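Next comes just one chain, in structure tokens: the form predicted alone.
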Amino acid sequence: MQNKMTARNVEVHYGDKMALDGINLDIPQHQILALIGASGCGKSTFLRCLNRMNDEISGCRVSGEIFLDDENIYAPKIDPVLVRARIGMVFQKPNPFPKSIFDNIAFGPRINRITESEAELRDIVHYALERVGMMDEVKDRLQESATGLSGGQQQRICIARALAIAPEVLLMDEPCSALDPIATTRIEELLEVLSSDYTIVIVTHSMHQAARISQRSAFFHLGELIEVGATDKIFTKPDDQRTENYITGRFG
């Protein structure tokens, strides 16, 4: 099993408060890794470490190493903007820009100057919409505002927007928590399809969701990584009592 990303001795402080303590975690290529744990356990903080989003938070300090393939993304010479072009992110609440559907998806390729022609840009937009299963739904509405779509459609537009810059890794911070069950099912089905081409890391509060879609799960508790392994083992025969307590609902 080849690893796409590797975290070694990652610590995060917000001022004097330690949010993550010595995290070591391998992220396999072309799989879905679920980060699970109670609110405030550090899983979203760790997710933001993976594309240096914590750089934008005042007073946040990150130490340790995180490798994308063989490159430490925290090395002094590394440009965080280029890191985020390789590691896309989709947030908890759908956040389409107040622009047309087309311009939402074209935004990344335009600012990163990925394309040299409008025809090439159109192909990228159409391809991204096809990947998220929305081309037939919006092909006649590409110039309409993306904010007029349903919540589930907006989230798929946000995923398409992330895919348009051809990332290698997709980070998902509770992408279904604001969606209804039908929209959630569509997003989960989409992620399973996308995992054949992308490495996906998802933060989820839903044990059922983690069990349904992830190959591996990592359990965080009070800023520590307690246990990581195959999802079916984590959910049926965890090695640590704290993991079992969380999985069975005794806390969290």
Contents of the next structure:
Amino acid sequence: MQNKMTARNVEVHYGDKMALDGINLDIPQHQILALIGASGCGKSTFLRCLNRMNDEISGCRVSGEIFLDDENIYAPKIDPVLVRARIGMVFQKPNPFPKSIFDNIAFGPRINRITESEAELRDIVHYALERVGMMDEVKDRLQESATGLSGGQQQRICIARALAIAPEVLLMDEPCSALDPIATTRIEELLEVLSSDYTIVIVTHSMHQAARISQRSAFFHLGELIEVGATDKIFTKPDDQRTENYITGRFG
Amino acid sequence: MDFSTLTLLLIALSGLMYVLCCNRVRRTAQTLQQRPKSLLRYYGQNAVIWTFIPAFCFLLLFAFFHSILLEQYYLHIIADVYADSPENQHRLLLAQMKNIAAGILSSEDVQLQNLAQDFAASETLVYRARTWLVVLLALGLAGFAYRKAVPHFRVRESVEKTLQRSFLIAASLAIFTTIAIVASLLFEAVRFFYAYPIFDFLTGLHWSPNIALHADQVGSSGAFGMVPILAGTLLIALIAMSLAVPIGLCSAIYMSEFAHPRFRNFCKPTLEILAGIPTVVYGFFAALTAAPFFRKIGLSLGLEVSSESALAAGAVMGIMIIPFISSLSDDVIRAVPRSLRDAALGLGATRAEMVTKVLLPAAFPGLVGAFLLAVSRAIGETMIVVMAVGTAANLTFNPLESVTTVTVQIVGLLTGDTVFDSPKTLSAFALGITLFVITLGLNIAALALSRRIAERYE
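Complement to the form predicted alone: the form predicted together with its partner chain:
Below, the chain from earlier opens the complete complex, with every other chain and molecule after it.
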């Protein structure tokens, strides 16, 4: 299995506080990797390192190396804006722009100059909507505001928006925590389909979700990566006592 | 007893009642083996409410109204006694009578002296009656509260209701004051419109409020068309806004999105100092520095610039409202949720793209609201224009010429010796109400717009 991304000795400090301590983690291509752990353990911080979103937080310092294919995205000559254009991100709360559905999805292609022609842009938007299975739901109201949709629909629009920039990696920060069980199921099914074309890293608080959808899981605890391996193994025979405690709900 | 003694007496009585009622509840609760329904201090507070508030309100009402009522009564008597003297003499006689009663004046008029004695006597009587009434009211209600101070009375509800009502009164007081101000404006404005038709006032193109006092005086036609001064006001507000909006908005964007926190912590207070400068000082600046400066530049470019140009006043007013716009815009931009910024940046947008494509469109209604508030400030601003702008009402949109504004005219019409029944003075109230209606409209529009943005991200 080829690795799409590789983290080497990643350390993150917020001011004087260390948030992540020497993370080494391989992210294989076209798989779903679940990051699990208690709140404040650093899994979201790590996720935001993968597309340099931590650059936007003042007082946050990242050291170490993260490779996307063979390129270190923390090398001095790298423009973080170009990194983010190759890596899609979906957030905890659905956050569509207060624009039309079409303009939401077309936002990424437009700013990244993926295409100059309106027809191609329309194809991209339609393709993204097809991928998240929403074409039929919204094909008659592409010009209506995306903020009028339900929470689950909004989150799928956000996924479509991320897909529209044709990302190689998809980062998801607890994408279902604000959704009801039915919307959650739809998103999980969607992720399984998408994983054949995209490398997906998902942060989740739901152990069941991690077990259901991911091939590999990584357990974070107090800023350290405790254990990473096949999800089956992590959930049945974890090597580390702390992982077992967390999985079985004895702390956290 | 005078007002302050009575008030002190009421306070002392209230304190006493507080202690007495608390003790009474505690004692009865002990003897009856019953827990009081409310905390002890509520019984005390209830006693204070009953003892102090009604008596004190009566005292206040008396202080406000007794002299008016008494004078009205004596005015009638004077009108009867001096039925043959003209009506406008009666008030003068009343004032004389009061002065005689106070011992400041002496008079040969026996009738008036008798009346003055009468007046002094009834004033003493009224004051004595007031003192007794206040004391009796306080004591009676204190006794009532004392009787009510029993453990099974749920006193907390009634205390809280009183508290609620007093908040309501405080809130409505501000509203009533506003209504009263508008009403007094309206009242005088209507008097003006009797003398001068409202249509001519609103659409007339000529403003020269000086009215001939003698029939043979020349050059004082007395025209009250407000269009030129409204145009002047809007011209100056427009100049101010076209300076303040770009600078204020850009500085708000820079502060909220790009500035290093250390720079922001230095810059925000500095801008707020700018907001704290008295407008009189801006007025100096406009009249003594900005106006000659613009004039000199104009001359070097071969342009004729008035020394009281709209440009100078508008530019200084613009400087004055920069902090206002920047601080309001900063609030509006910050109200756009972090998650929208993240979404844009996560899709590979640069900071500048994020600001122009996401932040500003999302904040747009709120920003327009902020600008409208600033416009209404600029229109109502007085001191800068009084000092830097002329009084001649030219109907022009050339910023290099001298114009006048509504506020300048109001100040001009109401300062100095004025007679409150000539159209010249009354026109100030008509201008005032026009100004009020314009700024009210702008504020309502601003409020509606900023509420729209608040709803979107509730």
